[in-house]
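Coming up is one lone chain in structure tokens, specifically the form predicted alone.
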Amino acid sequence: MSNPTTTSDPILPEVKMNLAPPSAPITGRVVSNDMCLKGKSNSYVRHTEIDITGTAIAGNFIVGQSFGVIAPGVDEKGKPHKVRLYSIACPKWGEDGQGNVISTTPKRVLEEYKPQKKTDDQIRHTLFIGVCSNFLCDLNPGDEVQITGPAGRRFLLPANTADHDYIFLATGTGIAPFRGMVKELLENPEGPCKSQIHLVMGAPYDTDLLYDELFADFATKHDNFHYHTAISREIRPDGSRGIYTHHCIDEKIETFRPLLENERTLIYICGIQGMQTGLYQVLATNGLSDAYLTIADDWADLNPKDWPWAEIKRNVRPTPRCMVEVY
């Protein structure tokens, strides 16, 4: 595989990292902790804002980075809980405009226990409750939380945002960095960015959409912002089956084609692991992959529709114009 740098590759800003290491976390205080789902849902997702005034991280993070949270107490082995990372969901000036209030989008983890290796109990099926996500979701205004970071230097807006157009694809809480990015692009104190911005948000059901009212409002107020939803588990009005984010791009390919062919355009993908593989196939099938992907030489003659999904991530890699953050 070759991965040449082109003149249209983004120049990313310099960032500060690990100003508060796990050995010396800062203490933040919760400002608000509100549900951010569109409607009634089987998921529980919140928008959590934390005041970090006077700490090393205040004013020293940028959108696209993450921060760590250390839940109180110890694990089943008696050791302090490990740091869990959460995407920053606000622009670089924070929720308060001064960089003193940081935010994220935690989702409660409520699942049955599943054995991970042969030595684990193979018949155990008790309820597993995520330690850190539920800790965050339980917090009330005024509660303290131990924070580390910031972390991340790759999944960032370019230093000169006006030089590029954007396609953001998200599933679930992968929307968190895009909330911050869209706000930074459109609510900049120096005026809104005039670049083309497309956000594709995927969710199982319409009621699972996150920050839906915010993005719909942006689409109404800004002609250059386009909000698309991909609902996977609902039958659509025309009777067809639900779609995922890559299906949305494929179905609207004539809308997206001019944008994808433009040297200015960057793609950002954030959400559940594997969501990028469908998009890779869509790009290659439509002859739009060269700027965004490097494909293994021995796959050059394969029809992208026949790519084995299990091998895509090993044989197809994103270029600097396609940024991927999956978990």
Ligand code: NAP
Second form
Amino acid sequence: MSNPTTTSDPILPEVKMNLAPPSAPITGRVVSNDMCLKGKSNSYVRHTEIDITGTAIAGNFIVGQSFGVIAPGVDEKGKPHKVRLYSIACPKWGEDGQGNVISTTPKRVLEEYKPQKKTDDQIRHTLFIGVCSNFLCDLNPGDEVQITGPAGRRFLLPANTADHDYIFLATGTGIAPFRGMVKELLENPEGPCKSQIHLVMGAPYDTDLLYDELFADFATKHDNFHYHTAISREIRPDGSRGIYTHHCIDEKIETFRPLLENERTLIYICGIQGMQTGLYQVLATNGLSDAYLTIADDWADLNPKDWPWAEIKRNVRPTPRCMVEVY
Ligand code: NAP
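Output the structure of the form predicted together with the ligand; the preceding block shows the form predicted alone.
The complete assembly is shown below, putting the previous chain first.
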């Protein structure tokens, strides 16, 4: 167990790491590979379940960790594809209850080629298809996958889940670990966790919400689970513009304030790079940042709304009660 720095800091469990290194991946077999978007969308996101029975990783991962996937074939330089990491989307007992079926949430990468530097072809705009996520999305039940891992020792549920309340903020496929965490909290074989759990899910359009039916169902069945959505590109019924996850917290600050002031509460942020800074500003503006952020001394007198964007990362750092996994 890692040592907390204050009594309300989470005590994180020990984890196993790299039981299957890139030099000796294990072979998993796809069990299912179904779309997990709420509705018709321009995106393609799947929930992929992979059987890893009898391998070193089976039963030896926990939610919040990732596993690696090695796509078959070689890259444009003729070298084997590198490992790509995917967040585990299931609780520690896996999809099967025994830790033998692991899952994740791959999204197809379909973009136009964009020049990155001056020496790149400046007029090329052909279709660019990401290697590994498209490989995963293409798979059918029975297909084999080379898997490494597990990886990650920081973005975890605390060892004693009942000691804390939870605010989870996700954008897009950043929802993957929270599917696993919410299932771990609410579907525990020893009974559901009674802690307060708020999930704020951000997506461009309502139809892009992931695992929406599952979370709506949990919210119906568990009084302590609260499901919020932040849709960024749709005009809302009152005529206002779409919102990001931190706007949702700001708009409902009187609901969140007692929770954020409570020393039990942990914040988890997962998804698009930059999503954390909006939340940092909302916390600081509302006088709620002390437990979650360490702000540089010479920024103490600045209005958080005026924080220079490019310098936030250097001057505002999350405490152990605010866990951030963005890229
Ligand atoms: P997506 O469907 O495009 O949704 C992203 C949402 O976030 C959109 O509604 C977007 O709004 C909004 N957004 C953009 N900037 C934001 C900001 N500064 N603050 C809050 N919200 C913001 O998402 P996606 O394509 O699945 O991408 C998800 C990202 O999560 C990827 O970058 C992926 O690499 C990352 N991810 C990380 C992990 C991890 O670290 N373990 C796991 C999974 C995914 P607009 O586009 O309308 O501006």
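Numbering follows the first chain given and starts at 1. Bear in mind that the values here come from a model prediction, so they are computed numbers and not experimental data. We call the rigid core the largest set of C-alpha positions that still match within 1.5 Å between the two forms.
Once the rigid core is used as the reference frame, the Cα position of residue 119 differs between these two forms by 2 Å or more.
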